[in-house]
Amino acid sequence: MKLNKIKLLDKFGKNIIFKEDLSKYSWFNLGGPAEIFFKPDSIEQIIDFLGTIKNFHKIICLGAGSNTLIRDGGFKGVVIKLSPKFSYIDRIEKNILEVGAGTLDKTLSRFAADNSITNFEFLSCIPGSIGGAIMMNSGCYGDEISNILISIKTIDFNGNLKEFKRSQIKFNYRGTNLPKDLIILSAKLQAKTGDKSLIYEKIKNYIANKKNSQPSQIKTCGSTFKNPKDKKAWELIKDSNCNLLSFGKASISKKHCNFFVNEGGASSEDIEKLIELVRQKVLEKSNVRLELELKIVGDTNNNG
């Protein structure tokens, strides 16, 4: 179905992008364009928005970016991308927070220590936005958010509003029962009160152990592959010998070696071609087929 390009003008404006680089809104910084990319500022927008595609059904929902691998030919339709009206935090009563799904869970996490919330210290270790880590059941040493969730508000991409309480979501490692083809809008989480410098003092030496494990300042997007049960992704690559593979100018970190890194002026296709590779090699050394925690979507190329 073809789109009527003035009419979106007309309606969203500046809220409207037509062949938008993805390429700037992943970690990676790789990827093609998108057909049509829409920001957001508010739910009223989002209803009119999806009201006005109906029928236009490939549309997919981008986070932060920080575990999305966006390949070289872009996406061929929508791409919805909350806008910084969704980036809020409010303490609607003592013991719950309601956060924008737009909200980085860092930003989260030093809200907390600031107003001596605790459990939200592991999120201080995570890249991306609550919306993507509660889609993901994102977690680390040991917490999850799904531990710490009461409810989210969401909208479908047929336009419905919809609450799920917590008991109504099925989480698992790395993953939730939600239908993709949900936005989530914001989270109602719980807001236990504990000692603020012990807090600090937990964020300090996550954070410590996270420089010290995992590699900064560099073009990846987080863990590569979900750890299987009773096993590490990344000792399986070791073991398989994968640690010093290369794909063009895709490689994987020595730091850590379930983190692929664009080292300048590789492809998504290089990425890609990497993970299959890896993927191959620990299925033939250890019998296990290990199971991607990165998201990839769109199409391998111009033509797609």
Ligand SMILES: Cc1cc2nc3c(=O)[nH]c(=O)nc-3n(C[C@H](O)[C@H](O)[C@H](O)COP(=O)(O)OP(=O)(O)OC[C@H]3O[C@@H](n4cnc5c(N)ncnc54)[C@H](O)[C@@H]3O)c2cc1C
The other form holds:
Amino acid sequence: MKLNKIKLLDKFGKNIIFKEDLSKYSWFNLGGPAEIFFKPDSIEQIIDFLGTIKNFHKIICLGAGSNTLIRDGGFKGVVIKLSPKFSYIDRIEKNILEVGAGTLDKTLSRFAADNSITNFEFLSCIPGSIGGAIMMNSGCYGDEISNILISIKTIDFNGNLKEFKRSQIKFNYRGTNLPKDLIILSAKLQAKTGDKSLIYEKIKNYIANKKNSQPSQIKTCGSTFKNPKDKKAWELIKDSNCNLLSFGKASISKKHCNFFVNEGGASSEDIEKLIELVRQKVLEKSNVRLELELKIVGDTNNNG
Ligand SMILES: Cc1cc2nc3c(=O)[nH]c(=O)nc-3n(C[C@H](O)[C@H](O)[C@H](O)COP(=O)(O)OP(=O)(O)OC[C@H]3O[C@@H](n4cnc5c(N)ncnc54)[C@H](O)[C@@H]3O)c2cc1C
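Having seen the form predicted on its own, I'd like the form predicted in complex with the ligand now, please.
Full complex below, order starting with the chain above.
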């Protein structure tokens, strides 16, 4: 199905970009162009947009791009990224925060700390958005977003709004059973009062721990593979002598060998080839097939 680009531009003007360079939106700083990039300002605009492209379902949603490798051929479809209008935090009741899905985890963690709300400390270490955190069930230091979630507001790619309660969603390690054709718009989260100085202290310790154990200021999307049951992906990678492997300008962080890195000038294909190489070597050495935590989206350059 072909999209009527002139109609889209007429209707959505500045919220639509054709051939937008997606490398700007991934922490790897990699990826080709999106055929159509839509940055909606409101739920009404999303409904209108989805109605206009009716039956065109080659759509993906991007959050902060801190867990997503976009292929070199870009995405020959529609990429939806919520505009800053979806970045907000409202304390709607003493014990409930309503948070726009585009809000950065770190912003929310800081807001919670400043307002003596506990259990959001771990979010200070995760560089994504709340939408991404929910889709990935992100977490660290024994906490994860599902522990503080009450409900989410969503819209599917047909334009149907739906609210999911926490109990209707099955969360697992770095994932959920939420349908793929869904945009998370906002979330209600449990706000529990805590001791402000303890909250700040916890955040300080978490950030210091992360600095010690993980690289910073590099082009990476964090952990490439999930930890298999009772095992650490980084240990398996190290035991297979993969930590010094590279492919073109794609390499493995010296500080944390589950973090793959674009050293500058890598292609997404280089990263994918390195992923496959490491997977193969770990399989040969430990008989474990590593599962990706990273999301890979888009088209290879060969798809025409
Ligand atoms: C340095 C570094 C450290 C990291 N440390 C951790 C860590 O400690 N723990 C951890 O769990 N993760 C960690 N990550 C991974 C990453 O930050 C998380 O997975 C994060 O929650 C992803 O959020 P995002 O907004 O960047 O998602 P994206 O990468 O943009 O998207 C991830 C997935 O979520 C979907 N998605 C995003 N927003 C929406 C939305 N509004 N509606 C529907 N779907 C959506 C996308 O379609 C995609 O499938 C780290 C990454 C980096 C770079």
